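Quick heads-up: it's one chain on its own, the form predicted on its own, in structure tokens.
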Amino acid sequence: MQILVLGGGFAGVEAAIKLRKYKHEVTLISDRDYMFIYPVSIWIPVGKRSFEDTQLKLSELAKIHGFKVIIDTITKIESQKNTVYSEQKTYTFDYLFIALGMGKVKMNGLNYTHSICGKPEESVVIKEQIENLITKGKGNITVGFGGNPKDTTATTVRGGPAFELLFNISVLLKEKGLRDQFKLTFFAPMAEPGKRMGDKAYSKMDSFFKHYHVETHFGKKIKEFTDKDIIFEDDSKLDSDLTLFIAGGDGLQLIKDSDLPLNDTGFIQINEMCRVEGHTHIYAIGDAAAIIDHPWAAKQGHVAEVMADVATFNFHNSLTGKEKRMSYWERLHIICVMDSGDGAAFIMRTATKEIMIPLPIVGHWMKKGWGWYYKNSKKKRMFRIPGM
């Protein structure tokens, strides 16, 4: 029996680990040889964490947990033929778990921006750009995120890291004695960016902007980016020496070109058990999958791991003839420790509940502690806390 997991991120790695716990042989295929821990990558641009320390080598995880790993780039999926094509070879499967992530909404001049949620290497480029501006001693830094009107769960996906990076840059500039020489601006095309976190969290964002001396620019659609500014639909401009922008999520072209059932955005249609619609042997998890009936939800790393847990549980029970099934809808929630460089805020939202707790000073160390915990729990060096 050939079980393939496509993708070496949060969803793919968790799926491979859980499948091994169920004693199944599994092969994970990834286009890079490490898992990147995106939630703590916000500290790479400000010099508080190294690029290498934000990685988990897939070869090490494979050895610890007992799955097979292949470094290869998937180029085509033919679900009806149970076949996956790559740059190196052709793979056939009996069961498939798709965890390939998502792409970006295309925008004019996006190449003039950098994203903390893009390719891992971009975090290092951002660090270099910030250092160059610090050497000059002044500048305009703009940070923002966009949306995808076709899919609400992709509209403000990854919005949290934009806030985190912005506030961390403010703290860094203050430490360098240069805060007054820089203009920091947060921008977004929607009128209420961050509202997905809930009314309680959103209502307190103004206090964060004021505390970290950040100007705001909301409610105007972006026409294009250039190397020196952001141009909006009314042709107004925002000067920018460095533009850090998280584009709205979109389906990967690889997925759009497949024979899988997709929504209008290009995300794979699944049921609440994470099984791909119309297929009994294919599951889609993480950012590649469409989240339906929960418009308040957002795609986050912990949601990807929840989906991996649900998909592998349902797969195993189906294979072994057990009736019990799980729904990822029952465990869907937004959770974030929004780091600000010298503190943090704990944010949680479900369909019925909202929580926002400011955590001055201690919150920053809590997030750092989570990063240490995550790496070591994945390496089986310590007990894994359920749901974390």
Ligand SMILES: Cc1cc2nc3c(=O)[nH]c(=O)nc-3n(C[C@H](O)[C@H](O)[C@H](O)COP(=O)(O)OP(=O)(O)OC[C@H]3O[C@@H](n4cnc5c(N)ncnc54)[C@H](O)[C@@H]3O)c2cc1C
Contents of the next structure:
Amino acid sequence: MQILVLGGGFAGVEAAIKLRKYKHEVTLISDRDYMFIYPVSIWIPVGKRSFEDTQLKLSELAKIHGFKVIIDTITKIESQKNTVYSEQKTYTFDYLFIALGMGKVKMNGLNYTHSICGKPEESVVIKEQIENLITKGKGNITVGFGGNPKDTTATTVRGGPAFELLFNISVLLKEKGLRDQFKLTFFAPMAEPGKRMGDKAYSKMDSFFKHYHVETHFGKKIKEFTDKDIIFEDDSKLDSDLTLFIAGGDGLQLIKDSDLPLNDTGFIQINEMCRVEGHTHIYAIGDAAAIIDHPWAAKQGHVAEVMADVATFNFHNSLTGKEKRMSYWERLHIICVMDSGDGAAFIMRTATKEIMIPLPIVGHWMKKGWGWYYKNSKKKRMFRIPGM
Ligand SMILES: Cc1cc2nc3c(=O)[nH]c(=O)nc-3n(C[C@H](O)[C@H](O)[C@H](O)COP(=O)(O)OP(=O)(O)OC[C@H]3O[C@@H](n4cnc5c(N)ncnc54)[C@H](O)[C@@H]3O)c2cc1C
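I've shown you the form predicted on its own. Could you give me the structure of the form predicted together with the ligand?
What follows is the entire complex, opening with the chain shown before.
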């Protein structure tokens, strides 16, 4: 039996680990030879974490957990033919777990911006750009995020990392004694950026902007980015020596070109068991899958892992004739520790509850501790806390 997992991120790695726990042979295909721990990558641009330390080598994980890894780029998926094509060869499968993540909305002049949510290497480029400006001794740094006009649930907006990067840069500049020489601006096209974290968290954002001396620019659509500014729909401009922008999420072109059922944004339609609609042997998990009926939810790493857990459980039970099934909807919530360089805020949101607890200093160390825990628990060097 050939079980393929496509993608070596949060969802793919967790699926491969869980499939091995159920004693299935599994092959994971990824175009990178490492898993990138995005939540702690926000410290790479400010020099507080190395690029290498933010990776988990897939070969090491494969050895520890007993799955097979192939480093290869998938180019085409033909679900009706049970076939996946890549740069190197053609793979056929009996069962498929798609965990390829998401792409980003194309915008004019995006090449003049850098994103902390893009290719992992981009975090190092951002670090170099910040260092260049620090050497110059002054400048305008703008940090922002956008949405996807096609996405009604707004699960494709990734605001948290933009805030984290922004506040961390402010702390770095202060540590260098240069805070007064730099103008830091947060910009977003929507009127209420950050609302996804919940009303409570959103209402506290003003105090964060004041504390870190950040100017704000909301509610105007972005026309284009240039090498020196951001131009808005009314042709007003925001000067920028360095633009750090997280574009809205979009379905990957590879997925859009496939024969899989998709929503308008290009995410794969799944049921609450994470099985792709109309298929009995294909699951889609993580950022690549469309979250429906929960408009408050967000695409997150822990949701990707919940989906992997749910999909592999349901797969195993259906294969072994057991009736019990799991729903990822029952375990859906937003949870994050939003780091600000010298502190953090704990944010949690469910369909009915919203929590925001400021955690000065200790929150920063909690998030650092999570990064350490994540790596070591995945390497089986320590006990795994259920649900984390
Ligand atoms: C800066 C940042 C901070 C974040 N902070 C948090 C946080 O604090 N908490 C939280 O819960 N979530 C956080 N997130 C969100 C979280 O990282 C994502 O939701 C998560 O990575 C999704 O996992 P995934 O496996 O679906 O996709 P990814 O992690 O993106 O993995 C996709 C995988 O597919 C592979 N791939 C892509 N295309 C191909 C191809 N054609 N062929 C072969 N392989 C391919 C990639 O190499 C990668 O291995 C953050 C995200 C970012 C960017």
